[in-house]
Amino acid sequence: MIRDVDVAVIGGGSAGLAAAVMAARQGARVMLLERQGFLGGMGTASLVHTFCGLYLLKSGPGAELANLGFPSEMAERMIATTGLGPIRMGRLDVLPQHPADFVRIADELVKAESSLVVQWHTEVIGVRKNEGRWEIDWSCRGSLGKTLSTVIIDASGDAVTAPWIGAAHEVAPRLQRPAYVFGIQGVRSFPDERRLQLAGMLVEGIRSGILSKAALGLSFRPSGRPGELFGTLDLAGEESGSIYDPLDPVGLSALEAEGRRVASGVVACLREMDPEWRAAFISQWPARAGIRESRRWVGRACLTGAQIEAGTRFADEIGLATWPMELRENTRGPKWRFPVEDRPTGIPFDCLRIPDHDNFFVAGRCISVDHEAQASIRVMGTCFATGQAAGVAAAIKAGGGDPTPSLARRIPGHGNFPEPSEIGIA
């Protein structure tokens, strides 16, 4: 099987949803290809359940979001969804959002797209440039077949396409640590009051040798469904008794048994130790372990941790990262690093673009920046961004134009982007 498409996005998560979708709007001939049943990518397989990054980052009331376009798009649709707004987490605000809504969300956007055809069970296996086209080779159950494109955006997650074309890439020394979240049910309540007791009695488990120190960091969330509840376990990554490797087969593999196991202890030790929870359940599993950082794209540009924390304002900048650097190295939860004064940092462009392929962009969490500054733009809220951004200059590409001069206005609300001087930069 052959097709023949203008653009091809590999990976259907926040970036490559965005990406596709953003494309196809232009006029551009879309295929995207994702490895799952589903789109979503961490917030539908991983079960991450709240958007983060969708707001600018401010000391007073009132959630302002920083990149209109799809960003824009997808907060509404969930707000009319579940029916929850942004909510405030000390300095953040945060948007909650529901992976099964999140899929149908999904599915009625691609759907509503005539030029995009979404091929879901499909794995790229290759990737290679021919007569200035190219060549991706990919895999359904067994079966084989080749998809030609002008363009190609990698919203993968991990690069999956830089070892194939040759390009550079790289992987940080000392990575963000996985994380694990689970559904729960039949929780007779849980008051925010709860939390504190809860963890004392994760503690009081592990402390008797009932749980592993694993289960210390676990914490848990409504999900804004009657009697479900989310747990959330950050995993050392070092389960398999090697160096934690996100593209090791072997290490992935334990990850997700170390997650399931920690879980299910704590929730057997919960129902034991703690009346509401007598007739707790696990209720669904992730279909994949959360992975927050692992290969990344070496670009044009690279943001640095320094960039973010200074708030730096770039002339081709094509959305804003606004969430703090969230550096979690370890479990023992999160090290914040804030910007300046709150300030939003610019994505400059050639972050999504790579050195000697001007037909080739790339979005979400593997774009061209350092290990400090992908702790910021690794969220939901900027993925959606960097994807629309990258879908919209793959269908400029696709369609025989430069992207350099015409980008900026046709990103939706570009304009309405605060400026430097709005914003108190001199």
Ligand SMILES: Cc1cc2nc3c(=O)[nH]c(=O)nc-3n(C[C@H](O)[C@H](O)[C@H](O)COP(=O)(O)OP(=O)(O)OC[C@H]3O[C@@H](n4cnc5c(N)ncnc54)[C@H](O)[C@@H]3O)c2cc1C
Second form
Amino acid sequence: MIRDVDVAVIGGGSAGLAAAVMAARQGARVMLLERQGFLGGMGTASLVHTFCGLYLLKSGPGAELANLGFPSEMAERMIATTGLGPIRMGRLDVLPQHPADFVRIADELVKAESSLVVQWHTEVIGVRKNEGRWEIDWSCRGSLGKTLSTVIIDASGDAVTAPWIGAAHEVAPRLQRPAYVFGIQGVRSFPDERRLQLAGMLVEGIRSGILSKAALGLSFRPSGRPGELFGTLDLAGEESGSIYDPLDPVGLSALEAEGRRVASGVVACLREMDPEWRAAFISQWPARAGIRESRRWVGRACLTGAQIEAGTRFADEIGLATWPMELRENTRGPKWRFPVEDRPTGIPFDCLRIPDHDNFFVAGRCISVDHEAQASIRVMGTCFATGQAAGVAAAIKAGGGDPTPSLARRIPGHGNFPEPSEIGIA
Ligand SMILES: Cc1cc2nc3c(=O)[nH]c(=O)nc-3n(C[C@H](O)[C@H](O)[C@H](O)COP(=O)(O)OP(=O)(O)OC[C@H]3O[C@@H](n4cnc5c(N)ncnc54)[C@H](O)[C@@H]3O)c2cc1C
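Switch from the form predicted alone to the form predicted in complex with this ligand and print that structure.
Complete assembly follows, chain above in first position.
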């Protein structure tokens, strides 16, 4: 089976969803290839349940959207579905999202685009260039197929196509820790003031030998639905003694089993220790463990942690990164690095482009940034923004245009971004 399209998007997470919808809205014939049976990536398959990076950092009241177009549309749709608005945490505004709602919103978004074909259950297994166009090999439950496309967007999260096309990529020597997010139901009440008490119970469980030390990496958050919580368990840091490799199937398999083992132990322990948890049970495992960082592209430009810290702006920026760098490298919890004066940082278009190939774009958590900047741009609000830009650029390129000069005008609301002068940058 061979299909021919203008734009092929590999991976339907936050970035791939935005890219595919936005490319289709520009009139391109688009195919979105996704190995799961639903869209949303980490925000659905791994049960990550808040949209970060949608809003500007600020100390005053009120949440202010940072990127118009697709990111703002997703925020509006999620608020309309859950009835929950942004929550202020210090200078950060985060939007609670429910993975079950995200899946349905994504279904509706792709269904509305007549020039967009979604192929679920489709794992891309090879890509090569032939006379300027791309040949994409994929596999669906034993059937092999091929898609021909003018432009590719790699939104796979893991830069899966980089080794296949011989493009530069890297994996940081010390990666952000992975985590295992799972659903819990049946907890009678979960008031904020009891968090410390629960942590104390876990410490007691570890001291008495019932729980492993890994239980210390666990935190809970209400899902917004009655009686439902999400547990997030940070796994495998440098302290674990084992080398963590998110691209190694044996290591990944061990991670999945470890997540389920520790989570089950904790819930069983809390059932015994806390009357509020007596009827608690694990209601949902993720389809896969949450991977914060793996292989990244080395593109035409590389956004650095120092540039995020300075709130640097660029002439060719396609969106704003507003989430501070949230470094989760060890068991001591996240280390935060905020930009000076809470400034947003521009994301250069060249971080979405790779050397040698004008008809290839990248989006999402694997764009061309350094390890520290990845700790900011990986959040879903920012992935929507880079996906949107890649989608628009790909459609322009597929139509025979040059996305460089015209891109800014085609990204919805781009002209509404605060200019460097308006936010106090000389
Ligand atoms: C534990 C944890 C907590 C987090 N907390 C937050 C948070 O609170 N807020 C926030 O905004 N962000 C958070 N993040 C980060 C955020 O969830 C991810 O960085 C973001 O979702 C990445 O989006 P993406 O589209 O780039 O990649 P992904 O979501 O990883 O999507 C990539 C998609 O590509 C598909 N794919 C990959 N390879 C192939 C292939 N060969 N063929 C077909 N399909 C393929 C995958 O199945 C997947 O659906 C967290 C991450 C983790 C792990």
